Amino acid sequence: MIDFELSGEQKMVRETVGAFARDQVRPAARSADESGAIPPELVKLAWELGLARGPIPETLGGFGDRRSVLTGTLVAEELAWGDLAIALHVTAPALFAFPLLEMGTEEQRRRFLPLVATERFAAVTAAAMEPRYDFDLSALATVASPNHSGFTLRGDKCCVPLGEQAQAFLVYARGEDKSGGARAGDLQGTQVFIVARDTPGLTVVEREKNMGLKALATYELKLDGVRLAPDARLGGEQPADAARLVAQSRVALAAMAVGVSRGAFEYARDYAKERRAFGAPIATKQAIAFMLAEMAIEIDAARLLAWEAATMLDKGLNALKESSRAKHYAAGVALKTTDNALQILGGHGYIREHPVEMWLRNARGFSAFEGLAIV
């Protein structure tokens, strides 16, 4: 039986960040997705709760923290109930930390965790998603080649959170074995690369024009025959364990669609107490109170998923299914919830004075997102 009684330190963790969404983001978030640009004021507050540096060993400039998958989740949900795309953004960073931390040689983070531990935002982050319909973690259009110096990268990647400023990526391939096959077909095959910006043969293209996240600023990559040592494999001679790493990604999009649903309730439940129709508040109709109530219940069945999945990781289990299952419910609820709450507004649910509109246009990715976040 799994016990979900927080602990008083991830309580803390909890309040504070929530605080923060409450006061810094949620305020933020109609005009950074109008501009299309997330206030570096903003970023820099976010930056200063050790989000990423947090967790990185004292000895290499971070706070020594200890790392917990759970906590990653709480700090998840309460970040995109501010705003999913300011979350992703000031997240990003721990794309690229939290599996060097966990899964990096000792040489490697030695040298690429410092770039996180500063004291300004850590232009870093990962490159997993593929522009192509069939797009499989499993089954990776790029290739890593190896090759009598290393390996040589081939293949498209679309989008990438910071990828403009970015000073080194963790890109997801797919490896070949030894007759020069590439494996396919399960995340055994999934390996993990450290790719620094300035490597010949890897172009960043155009910023990309998305639905939703408007605030937040992704790009596509270009990696056309990028020819690395090989030290730069994540993990050295024993690749990382993409599996677990895909694992912790997904519980992370699965509490940022139950922070994204948790917002668009409470604000459809607000305005339903306010908004009156024939003498009482459209709250007291059964129609719109059995809709909240399924909310509702959906949301913490969402969240009670991505808890599951995150005590499994933090006991070293494999949770590759339950963390699948918890994105693939927490997806469908975000899109329920946000579509409903534009409904119990009715007509002001369609216009800008009003952030319901925004929500289910970037609830709508998350049954496409894959490695956009990691807790």
Given for the second form:
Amino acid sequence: MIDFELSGEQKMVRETVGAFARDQVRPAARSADESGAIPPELVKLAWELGLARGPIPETLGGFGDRRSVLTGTLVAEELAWGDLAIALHVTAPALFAFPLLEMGTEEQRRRFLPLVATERFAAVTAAAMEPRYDFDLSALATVASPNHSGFTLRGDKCCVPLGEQAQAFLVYARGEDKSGGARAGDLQGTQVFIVARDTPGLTVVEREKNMGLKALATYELKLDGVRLAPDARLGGEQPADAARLVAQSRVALAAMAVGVSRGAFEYARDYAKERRAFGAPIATKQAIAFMLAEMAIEIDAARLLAWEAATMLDKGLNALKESSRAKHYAAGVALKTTDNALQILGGHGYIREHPVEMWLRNARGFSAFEGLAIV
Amino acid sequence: MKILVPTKRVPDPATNIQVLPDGLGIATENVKWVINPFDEIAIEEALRIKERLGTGEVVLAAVGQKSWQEQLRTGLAMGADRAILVLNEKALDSIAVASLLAKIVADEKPELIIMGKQAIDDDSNQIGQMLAEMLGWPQATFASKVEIKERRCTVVREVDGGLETLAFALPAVITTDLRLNEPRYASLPGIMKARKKELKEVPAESLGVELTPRLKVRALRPPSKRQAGRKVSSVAELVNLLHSEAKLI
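With the form predicted on its own already on screen, would you show the form predicted in complex with its partner chain?
In what comes next, the whole complex appears, and the chain from above leads the way.
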């Protein structure tokens, strides 16, 4: 009934993306954090892995791969192990592609998926979060009012990756019409709209200054009476299942939190085996060994929660609860693990020569992130 | 052009190798297996030649256990078209592997064979040379640059103190050096496609080759542990020790 053995294909995906993260992403992370920019050659190489383009049908320029949320969590964990900011940047086009792929109407898929089925990195993304203390995906302040010619969008968005370079956005908003919305109880009313960059009323405000993820360019978006045609709503007459999208995003974020945690754990473990104090490696001291053991246990537990939710999503089940638990738990583990890693490195943890302080800054975001990744 | 790429499965270079208590082999539990890195370079070069010519077929080959499928699939995910696994459970020496590969060549009739210059496990550096001799084909080992025009091939080799350029007609055997290229990552769509590509298994016994090893491994042992360094109190003492103990000066 329960099988934790990955398929041969999944193992190969994990190994390949893991090697990419080790050889390409990790070495680029620190300078990307310092300079606030990700090298275009790295983005190009990551794009060639075919993460977002793979599942798009061949008739629309993709490779027609069967998409699996579970396989996606493996990719997310490995990339985030390399670097979270780079992982979020290179997977951002999936925020646009995967919901369209799964829930777009035939016409929407035909019109917009070719934007992602390209040889070069496709700058398309999603805007879900809002700069409000009471931000809630089930009660968004961005409103889509229906009118005789379609919809009008009003509201502010934040943490939009690729904002400045994006050609198109999926904007999450509260639908004011009565046609229902998501099928799960608490996300009814949350709808998703396809908005091209040049639509009047849409402004990309300046780049945000964040505590972590300094290499990831995120932007605020202003939607000031953005008029959309009736077919701009994802799913058309049958609005997209926002609960399922939110669940997929939470699984992705949980998997990335596992990746960040694993990276920090491994770094601290190896350091503790090398670093000597009072004549012995500090890993032999129980104060350190217990900490490391607990970190390892919690990382495994977080991964299992993410895999459980991913497996349910792959079966077409509602996994809003499971994915929320996975994300909540993994966010806590990421913060605790990176903090403990910093503690194990002692003074070395606090200086920028080691990556641990960067991982702690990045991990702090997980409890706030929503809709920033999808697999 | 049909290109054959013989490959070998080896322990990941990052793996910590443990010698078995009997001193005749290594512990294989917990070893991560990968394609020999030089063979990976060979696969990449074969794919590039195919892409440049716009036509052709890249066929992988390996002689080993059934589990070697995994590494062949990785090569298929990089873009090779199909693979042949000559099934054999026991240890073989280089001449047996080369003989088995020669049989595969007779059957497949490739125009070019590209392979790693050596496998990083036993560093024998023999099979490419043996295979070329058995086939009576030209060989260019340690290639750092390969150019193919019509049926002529030019290979630049890294030799002591410089570069040597060889020109010869195909068919031929080329073995790859480290700086020939940077192998690509398999793409996710490539991995998905690899599952559907042909992977043929051929029992080694069916090829009529003498498999009994002529070489015997007598003993394996890990490199001796490096001695800890020593601090000296003066330059004079250092010079003295270099002379009297290390006998370097």
